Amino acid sequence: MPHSDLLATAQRIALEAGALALRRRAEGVEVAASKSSSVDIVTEADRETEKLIRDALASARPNDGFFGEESGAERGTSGLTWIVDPIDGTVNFLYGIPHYAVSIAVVEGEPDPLTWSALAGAVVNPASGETFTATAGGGAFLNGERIHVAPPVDLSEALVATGFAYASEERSRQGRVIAGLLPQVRDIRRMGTASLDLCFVACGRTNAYFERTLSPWDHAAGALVAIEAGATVKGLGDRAPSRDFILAAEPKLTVRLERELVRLGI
């Protein structure tokens, strides 16, 4: 199946899921449960949105696998797996901050970011009406217009986005890294939605993004968008991005920022 057809499926279903999430946000949102900690939450809208996505993909692509944040993994027979975050940025969604997203990617191989090959992805912010899309080798787009990373800048001129873990001990360590980095860059942004953070690097709204403890569904689609827009997306050293670490930036800035983050003890 051509990557364009896979993207059309991802985009169509992401838009449908985004419309549902937007309706549920307008109706009012309550926490349904906590996961790894009291700040790692899930809402009924997360579960309902993922069910919509899962059912739609099962109908359109019955032989493919599925790996979603709320309902786990299911193997397929086609060699393709859909990696889904039904509402990325759940805390923003809970508070009514219009910065959350539906993220859907399709990958070839095992549902493991260390080994998969991403083929297509869509990241939809239903509150802003923005849809970021990409296919492997086909470029990255925002609402149908091609996007590119910002031109190279010195570290001192870089606007850097990041995020924090749910575990308090890890957050404390991350805070120390940010305290050391802040005097060396233009500024720091912590917006709370990893998929959109990656897409913001892709369209030049930020110069770089890094984070630890992301799950595969947090970055599967956004990483492809960033790569296709000209960013380097990587883990530490020669490793692929994973739960351990992800960094996305214009290639020259990537080298400078990673070097400084390692020095600071990331």
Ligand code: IPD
The other form holds:
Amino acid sequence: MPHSDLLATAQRIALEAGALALRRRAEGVEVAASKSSSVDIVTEADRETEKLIRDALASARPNDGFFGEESGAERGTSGLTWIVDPIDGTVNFLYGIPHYAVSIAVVEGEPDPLTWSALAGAVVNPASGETFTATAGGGAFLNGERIHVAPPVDLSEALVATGFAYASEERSRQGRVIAGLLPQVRDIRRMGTASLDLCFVACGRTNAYFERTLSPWDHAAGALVAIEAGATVKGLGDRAPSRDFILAAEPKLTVRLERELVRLGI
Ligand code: IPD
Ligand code: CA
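Take the protein just shown as the form predicted on its own and give its structure as the form predicted in complex with D-MYO-inositol-1-phosphate.
All chains and molecules follow, beginning with the one already shown.
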């Protein structure tokens, strides 16, 4: 199936799911349960939105696999798997901060970010009305307009986004790295939605983004958008992005920032 058809499916379902999330947000949101730690939460809307996406994909693409944050994985027979975060930025969603997203990507190969190849992805922020899309080799778009990373800048002029883990020991370490990086860059942003952090690099709203302990659904679609917009998206050294580490930036800045993060003990 052409990548553009896969993207059309991802985008249609992400927009539908985004509309549901926006309605639930307007009605009021409560924490349904906590997950890996007391600050890692899920709402009923996360579960309901994932169910909408899973049902829609099962009917549109019955032979493909599924891997979602809230309802787990199911292998398919086609070699393609849909990687889904129904609401990325759940804490923003809970507090009514209009910066959260539905993230849907379709990948080929094992559903493992170290080896998969992403074919198409859509990241929809229903609260801002922004839809980021990309297909492998086909470019990246914001609401249908082609997007590109910002031009190269020195580290001292870079606006760098990051995010923090849910585990408190990991957060202490991340705090120390940020303390070392902050005096060397234009500024730091912690916006709370990894998929949108990647899309913001893609459209030049930030110069770089890095994070540790991300899950595959947090970066599957956003990483493709960033790559297609001209960013380098990588893990440490010559590894692909994974739970270990992800860094996305204009290619020259990637080298400079990775060197500094390694020096700071990322
Ligand atoms: C989280 C967000 C956040 C990032 C965390 C993710 P969730 O996803 O993307 O920005 O810092 O690492 O887990 O839990 O809101 O889907
Ligand atoms: Ca989520």
